[in-house]
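First, one chain by itself in structure tokens, the form predicted alone.
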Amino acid sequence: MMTPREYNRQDRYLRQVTFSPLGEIGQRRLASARVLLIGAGGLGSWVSELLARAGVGFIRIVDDDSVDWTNMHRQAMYSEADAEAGKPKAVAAAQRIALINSEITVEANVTRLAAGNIASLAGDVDVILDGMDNFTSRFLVNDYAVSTSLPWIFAGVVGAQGQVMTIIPSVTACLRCMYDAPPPPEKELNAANTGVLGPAVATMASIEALEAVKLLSAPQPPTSPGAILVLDLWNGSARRIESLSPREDCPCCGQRRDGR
């Protein structure tokens, strides 16, 4: 007679292992994968839960913010008690993940990403995931990822519009191939100055998490990386910008020159 624990261990991933493009081999790859998630807000909270449920073996969460009431409509991991207490998001997310999947490792880092700590945070992972809310941090990640040939997944959402792109250094365009520099802070759109809808955040986070699962579970992703998926969920429109190659004059990847 199997104990409930043994039964759960065998059947936890049964429905996704049954999906043949993933299969048992892909599931084992997920179990050994290591992910750095920068930001545990709207995108990050959903992404971390989806990856924990998928069985990604190690998730490092980096966020220096605390839960507040303005987060509650779109940030999946948090309770009213978390907002009332002003609990650090990285800690609250790690506690929630421990309840979801006790067989994986989650590491909470209550710190802000910076040039001085990115190497220690990202040096032992397989992919960096975007839960960030500003382009300055994204450019820091992009430049580090390109300099170390580390894949990362760019994602963003404001209002009801979002975009996702998997960036693989030397294979795809990087963020600086598309934008030479971050926009000035006063011109950057974000949830605070533009608003954001919870279902739009959940949709884009689901796509980002799926891109991570594809990247981590197969030697070659089943779809070509570097394509940008752009959705306007309020108007019900979608477009796909096909894979872009590294720009020869890119100050980061084209010349393999750090743009920081």
Second form
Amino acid sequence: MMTPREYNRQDRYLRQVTFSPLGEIGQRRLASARVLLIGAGGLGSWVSELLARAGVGFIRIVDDDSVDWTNMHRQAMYSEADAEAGKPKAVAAAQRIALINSEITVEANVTRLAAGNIASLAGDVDVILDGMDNFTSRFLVNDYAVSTSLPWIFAGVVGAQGQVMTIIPSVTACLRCMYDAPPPPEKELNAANTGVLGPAVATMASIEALEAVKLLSAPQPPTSPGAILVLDLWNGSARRIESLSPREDCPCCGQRRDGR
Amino acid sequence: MKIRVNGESRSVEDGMTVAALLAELDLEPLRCAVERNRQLIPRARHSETVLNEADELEIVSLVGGG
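Can you give me the structure for the form predicted in complex with its partner chain, which would complement the form predicted alone we have just seen?
Every chain and every other molecule in the complex is listed next, the one we just looked at coming first.
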């Protein structure tokens, strides 16, 4: 029986590549993959740690917020010292990732996503991942992703409920096919007005990270994208609504298809 | 008439609209995506879309937060 000392750095991904649907080829794809993670709060902190451990080669983290004590019950990676110091989340996350996996590149951007910077942040990545806490940003991401045919993974969590959906422009429904427009900010449910449980955040972030691993490692993802998974972890209910089709009259992707 | 909402059978008044169903379920329409028989219904048509016997609806309330 081998002892742990017989393993070395090259064995970092051994237990992952042994999973045959991923394999050595999938691992190489992950190593050359580039992701943009917008938001390093509850979802974003777990997602970035999972993807860093999985060996995703480049992770750009965008967040203009700082760690505080109200984050600590649900946000992976942050220490009491980070909360005490009010360290920018993007910086704290990047420092933590550097301790976890020195073989990948992580880039911290202490800035707020906006219409004016999304192209420069997302122009060189393979997928955008949702760690956002508001729908104005999510619709901005959706519209940009559709306009550039870039996949993005929508995820949200409040209370003990969450949703995840992989959106591939012109293949799946987009966020506007489903919701037309963001709800007014005062009608949004969020951690501040509704509360949120750490295990629910970790669950939804794990599903989001797994969707990203599938998308980035497999040329033909095993499950059809566009399904939305809706979990209520307090009541123990799960719904999976199979691949939603794009809406012909979608104000975002419908017009784009017409224009082709 | 009987319809199915999120996989469960439900009795509703004949001629009920999507908007009336959302109100009966006490759901905020500005946060809801409604799929009827696998077709997404635009929000602007919720009040004119009349439900039929045996319609299958999936309603997803947009969850924010992150």
